[in-house]
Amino acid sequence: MSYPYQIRSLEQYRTDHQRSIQDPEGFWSEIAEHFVWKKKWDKVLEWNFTEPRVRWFEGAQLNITENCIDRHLADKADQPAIIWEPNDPSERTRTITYAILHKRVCQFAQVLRNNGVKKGDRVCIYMGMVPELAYAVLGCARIGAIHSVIFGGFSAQSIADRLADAQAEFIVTCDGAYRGAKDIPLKSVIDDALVGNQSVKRVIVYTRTRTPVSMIKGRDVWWEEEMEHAATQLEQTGSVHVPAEPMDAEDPLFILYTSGSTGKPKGVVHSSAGYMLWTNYTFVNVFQYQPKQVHFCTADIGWITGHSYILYGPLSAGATSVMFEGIPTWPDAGRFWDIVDKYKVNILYTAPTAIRSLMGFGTEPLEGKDLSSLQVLGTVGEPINEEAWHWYDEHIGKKRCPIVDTWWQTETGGVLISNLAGITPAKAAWATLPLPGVQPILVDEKGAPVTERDENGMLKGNLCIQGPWPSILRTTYGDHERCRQNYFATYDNLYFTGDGALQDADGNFRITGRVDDVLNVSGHRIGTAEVENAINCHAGVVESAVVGYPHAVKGQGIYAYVIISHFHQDAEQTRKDILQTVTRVIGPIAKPDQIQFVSGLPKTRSGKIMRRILRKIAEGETENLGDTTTLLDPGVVKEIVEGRG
């Protein structure tokens, strides 16, 4: 067996369970051991929620780069790390060795350090899907830079103000990028954001689609001509070898932005020590991942999931990623399963976004497509619906593979609940059972443990976490009491995850969506501030309110509540140029899916709006919306009912 502390039983689950929470230093310590150090640990745990402080490892160097990538040269070196399948089948497949990707990390390393680069740097990442991206990501964690990679349909506006938040002073972009049958303009993106930039010193580009680009002198550079010289520099020493740089175990590896309550994008800081060890072990565990077994996560590396499960948890683990350009249903709905039966795909990771999708072009396409390699299928990004599940279980896995439904969010940095593919029981729908290391529990509006079960026997309250684990976020970049008064401050000595759950008698938790103003969309987490800011952005709005509401294919769709004024009564035109500035502000994803203009919202006396009424109003409920009595103009919420249709 190649993972000593992959769990193989449902008494062994039980038993490593118990005494992750009876004795998490030992337990871990002991996990750790399989890593390699620079320097071991003086103290393995120490923490505290109330500032919140929390410490792993404490004492302990490494990099994470040699675990995921030099550690594996002695017995991987010709084992493919990434197989990159792009955007158009019809172009050349690439397959990186250990051997090759240690050297183009190595030599991206040094291209770096010849721009100025050094430990600690913040690099923002805005690339397409390409090999190049996973150089860039582990080339900065080679040198110990913090890199923060952003989507690629985020807006130049976006982009700007995650530049300014992480204080970055170097870029990696591309050309371009395809996306199904578009092409994403990168680097004009981040030109427009960059308008009126102080600290940006340079921008590496990479070619991908040959669009025309502008390139100004002292500031951006090629990809290829700085690859080009920095191979030239290590043959020079005679070696490919770049020595990765010691990372004490609580250095910052990563920031990633996510969407909070406010307006502004709050940005996630994960350790390095503490990161790995989880992305890994949960790696090998939740999908029961075995020796040269090809896994396929179809997430973008823009979003934690591309993270943990495409680069991290993967290479450290010394496994085959499947790395995808595309969208699953360009040239046609039968992309994902070309890419299955293409590469003998034994593990397959989605959103229940793409299943839903999927499933409206019913089980044509997947006919004459060899699906037999499978052999775990997994589920991530928000709750998956029990008819989606069923799909998926019976016409992907042919009701002989086995679907780990995974939670988690960008804050944890990797899977938290989660059935353990074969070894504990699934159950259609649910999460499951909590990983090893994880104490989560229900609580009411006050923080009381929730104990008293509805007629159907369940406990129904807001997911907290109890105590830490490996891979916890450390802060919100550059503002650590955000980071207390999202997660730490609603409950005592609690993570407050802003997710609603269910318990049965088993102790399985089936996640029931967000329960704070943070809408999941596609698996996207997006703020209602945000979106609601981009829109009042437009000069005709007034006021705007945003809610999410029940979307067949995306999970939730984006409801808005739009005031504009007596100048701007084209309401088609207005609405279309409201979509407009939301893409150009925050970019397509947070466009909402429904428009409703009206003269007013509900508010309280005090001003608050009551999003609760206007979330009911856009699931369609218009008769039991509660007392609004208390409300400054009553005879508003029937206009909006009446408005809705």
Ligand code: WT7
The other form holds:
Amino acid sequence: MSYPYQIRSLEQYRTDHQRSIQDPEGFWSEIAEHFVWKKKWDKVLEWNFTEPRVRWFEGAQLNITENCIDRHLADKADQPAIIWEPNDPSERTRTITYAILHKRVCQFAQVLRNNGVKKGDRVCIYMGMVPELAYAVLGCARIGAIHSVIFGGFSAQSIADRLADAQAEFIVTCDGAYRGAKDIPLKSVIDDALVGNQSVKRVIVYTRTRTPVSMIKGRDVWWEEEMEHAATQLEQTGSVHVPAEPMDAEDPLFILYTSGSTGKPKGVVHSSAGYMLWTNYTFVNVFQYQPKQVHFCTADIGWITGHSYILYGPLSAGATSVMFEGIPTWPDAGRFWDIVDKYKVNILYTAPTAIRSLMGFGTEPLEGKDLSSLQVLGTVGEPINEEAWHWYDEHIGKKRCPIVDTWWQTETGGVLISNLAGITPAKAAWATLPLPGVQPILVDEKGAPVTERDENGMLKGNLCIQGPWPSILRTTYGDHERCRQNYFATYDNLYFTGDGALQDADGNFRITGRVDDVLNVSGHRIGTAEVENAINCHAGVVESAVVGYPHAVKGQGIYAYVIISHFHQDAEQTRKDILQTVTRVIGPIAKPDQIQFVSGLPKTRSGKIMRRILRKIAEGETENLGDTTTLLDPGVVKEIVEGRG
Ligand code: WT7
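Target state, the form predicted in complex with this ligand; input state, the form predicted on its own:
And the full complex, kicking off with our chain again.
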């Protein structure tokens, strides 16, 4: 299969973009013709941003797994769909062809059915990066169950909150997960999450690390036994095939939780048809994927990047996708390059934080590694600094691979702003131009389009998107009003991204970072309010304020100002206790990098914390802290600056 809708020139990009805006229904319905439908649509698009209500391909029926698997069986049955690289490089690798993927996904779909999972039920998946995670995700999609994957770094408390929010009755997990030198006891975290839980009916446990687990009678079952049973059942039918559930175009495909500016993560809901179209279209166009190329996205499937660019995008395009269980620095900092060499990777898609961290090891880990297979490089998750961009270009791409800087969000489902590899121009540290179907606009605080250019000829404002692209989030699970408030209420008739951006005279966008109280730590989104809530759980804490500050590797670090009632032992011990509390409440990814004990916080007379000042102090600023005259007690600022250390 080649891709008739693949943009092959700058000129075509321009005409396609223009047409997609003038005639979105015509444009997207032509592309939709290249997918497998059980029933075609009655109407291509219906939308308003006031409710909000967005419906693409209303009346159509499909199953995304038929598009990701079955349709490739005719000509790609023996082509690898997933190449799995284990954490430990001396362990056997696994190659999952499309035929095997079909067999395993059907088998697991049968397991889900045997365990009482029905269309529309929510299934929480908490696993390491093993092929069985892909089978679990796609098995859910096969029978129309809504998957909610939770990243393996989240705590029992976070899982419990997400289970309750999604009213999930089923869990798929592993005994444990390998990550570098660590062995994370996933099942035991699930057990903690389920203390007192009355709703979860079934936990399916895949054996990976053989760490001892407590299996509860009547609730917990082994993956291996269930799969064997399903295989026997299927054998009796004489076929490994389990029919795919017909899904309405707008039926939810999955929920993925992400942080916002409030203390509670929200469950972003994606649709079936629109999400499929967008992940496929962007995969094929942004990376300029060519049949038989090997694509390696280094993300974890616990995040949206893994959903869209390890699984759904590549598989729907019949690609070969590398899935890596481990981490970039174990057993040494050459691991990515070993993988590129070993599987002759053509497309490498990673995060700026990984590039910066590997940069820190110099070029020695690159010695003897053959990177000549690489053709396209990509980055995602946070603004990439020019230094990292050039290192990536020079030492990894050897100056012959286009770099795509892809801007998008959990809520957007796939890439919205990016150059197209080798087709539209790259600009170091700029995401550049919108994909067809995407109309970004920069607005000021009041929502008026920014028209005045600064001294460098740039427009600067809050990044919004006009009109819906096919994979825009449809709702936040169980709370549609929250979705409206968060994304559609700030500015009339616009989707607000929460990011600030610049636009140059050629129309290129440069994303400068969040303008709300959301941090981006190593490409992971964390709300300051969430971290504050977690810190405040510690018995000795009176109050806290969390801000971000520039961090050389993580992009942003977490800086916490904490008022304490007393030190249980000494300050150092209390600091450790707070870190432990945050790990318990959210997970290790939310641990503050800096904790400063203070006696008060800068507040306005109405009691609002002046984060602007705290941010400046965290950044190391001591002089120009702005107007502090409106503060209730200007004295605390001086104390905090002196205590910055
Ligand atoms: C936020 C979304 C999209 C998958 C990974 C993160 C930031 C993302 C870029 C980029 C500058 C970027 C934004 C965005 N971001 N990509 N190429 N350049 N910033 O998904 O957790 O939903 O976070 O990540 O701030 O809003 P997420």
